[in-house]
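One chain is shown next in structure tokens, namely the form predicted alone.
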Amino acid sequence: MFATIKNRFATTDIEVKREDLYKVVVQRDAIFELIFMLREQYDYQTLNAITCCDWIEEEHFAITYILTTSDRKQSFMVQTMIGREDAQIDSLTHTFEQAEIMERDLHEMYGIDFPGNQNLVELSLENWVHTPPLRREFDTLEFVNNNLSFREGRDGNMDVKKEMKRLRALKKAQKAAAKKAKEEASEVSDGN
């Protein structure tokens, strides 16, 4: 199988993740004849995920296919690179229904348009007008501070960080404490 993928698709960015889970890397234009190949020829029969990982500094993005065989004993990764400006690859849909809610997913997150899908609306963000917030330039805390409003009346609220080590310290006490009630029960029975 590894072969004829280095033949037909001019790549030798496979590799052996796991004896179960594979992974190559190709060009765009040839995704969707290897994600048909491997369905038709090799038995991968259900997309388990589509994923994208954002590479700001190199200018794309990495989507990546998931593929598991029908006995679930093999998974195979399939990835491209897509620009990040006017980000789009095409959908999966007609091929996998379940690429739609992935495709959607991606689509509100990263910004990904993905032609052939009819349902790109909303998934989980409501009237989002913003930066898609998976997206590397997206600023968490400047949204927060120009976008939410904290509620009043909230001075009770704790320092996460503090009242773990608070906890640690404490959970770390009882059992010191503990061991030595333990030692000292031992004494004083070894002493009769």
Given for the second form:
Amino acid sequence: MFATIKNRFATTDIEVKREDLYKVVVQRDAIFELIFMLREQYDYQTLNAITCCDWIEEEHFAITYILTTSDRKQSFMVQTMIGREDAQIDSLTHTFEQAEIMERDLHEMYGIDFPGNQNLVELSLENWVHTPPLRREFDTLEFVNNNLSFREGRDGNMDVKKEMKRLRALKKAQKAAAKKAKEEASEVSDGN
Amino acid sequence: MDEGFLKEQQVMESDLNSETSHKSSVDFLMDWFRRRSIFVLAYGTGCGAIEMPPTFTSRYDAERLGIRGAATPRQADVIIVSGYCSYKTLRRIIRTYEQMANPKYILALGSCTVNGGMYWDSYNTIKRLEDYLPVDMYVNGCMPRPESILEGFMALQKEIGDGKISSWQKYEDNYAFYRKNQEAVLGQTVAPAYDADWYLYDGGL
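Same protein, different state: after the form predicted alone, show the form predicted together with the partner chain.
To see the whole picture, the full complex is given below, headed by that same chain.
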């Protein structure tokens, strides 16, 4: 199988991540052909997941399709890179129906377009108008500071570090005083 | 003596000779009835909902204090916001709260409703519940145990019995403030306007 895939798609080596998990990276125009071949010839009949990883420094998304055989003993990760700007890749819904909801997820979280998916509406967010939240240029903390307000601290709120330092010094002084008192007491008893 | 059933007993008996004995008998009776029959909406948001079943079932048995479940918002007196609220949940909570009949109370559980809790930097979770709805009682903890929830309920009951709580009135009086905050996170389509009589629209009844 490895030889066939390598000869036909001329990619880098197939990585054996675990004895039951293989991974291969292919060009985006060959990926669907490879997925069909895995499904038809090698019994990879289930699409487990479509995942996406945002490589902002290299300016691409890594899209991974994870396929599993019908006896659930082998999995195959098929990965391809797509550009971050106007990211789009064809839908897989015509082959695997369960791809619909996974693609909706990626569309919502990364803004990737999937031509061919008939139901590319929002999945878990509502009326989201900002940058898709899992893209790395989306700054969560900045968004929170701009849109939401925090409660101010309680009255008499103190600086924790300062307060801990003060308490530690106080404790030390108390300890020293106690020690001194003990010593004095022992001296007095010795004198007696 | 500071915890457990004895403490609960103490709290229950503590107001027998309280300063509110000057109220008229009718007021006193109404408040007494209200505090002894609190119907809690069967609705849970976030992780805190997991503490509610033990509170209401035989181990802690909230019904001995007059606290029991209600199936619909129209029958309920209290809504428990039991943990973090995402925007999507907040929309449902607002809608549910507005469907409840007066007098109605909100009990908020956990750090998340106070200040975002561990979701303080989440893009999809509100930080302060009281910006959007009037909260009567906070029970802190992450999550509060059923004992804490019961104690929160008893504190709420005490305030109800004293006739001190009128948060629904506060919500109606400051509706512009709440609506503004709600629209800031949910957009224009929060829920139908609170003061609108829905049956007067579309020609009415």
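Positions refer to the first chain, counted from 1. Small disclaimer: the values here were computed from a predicted structure and weren't measured. What we label the rigid core is the largest C-alpha set whose atoms superpose within 1.5 Å from one form to the other.
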* Asked: Any CA movement of 2 Å or more for L167 between the two forms, core superposed?
  -> yes
* After a core superposition, would you say E183 shifts its C-alpha by at least 2 Å between the two forms? -> yes
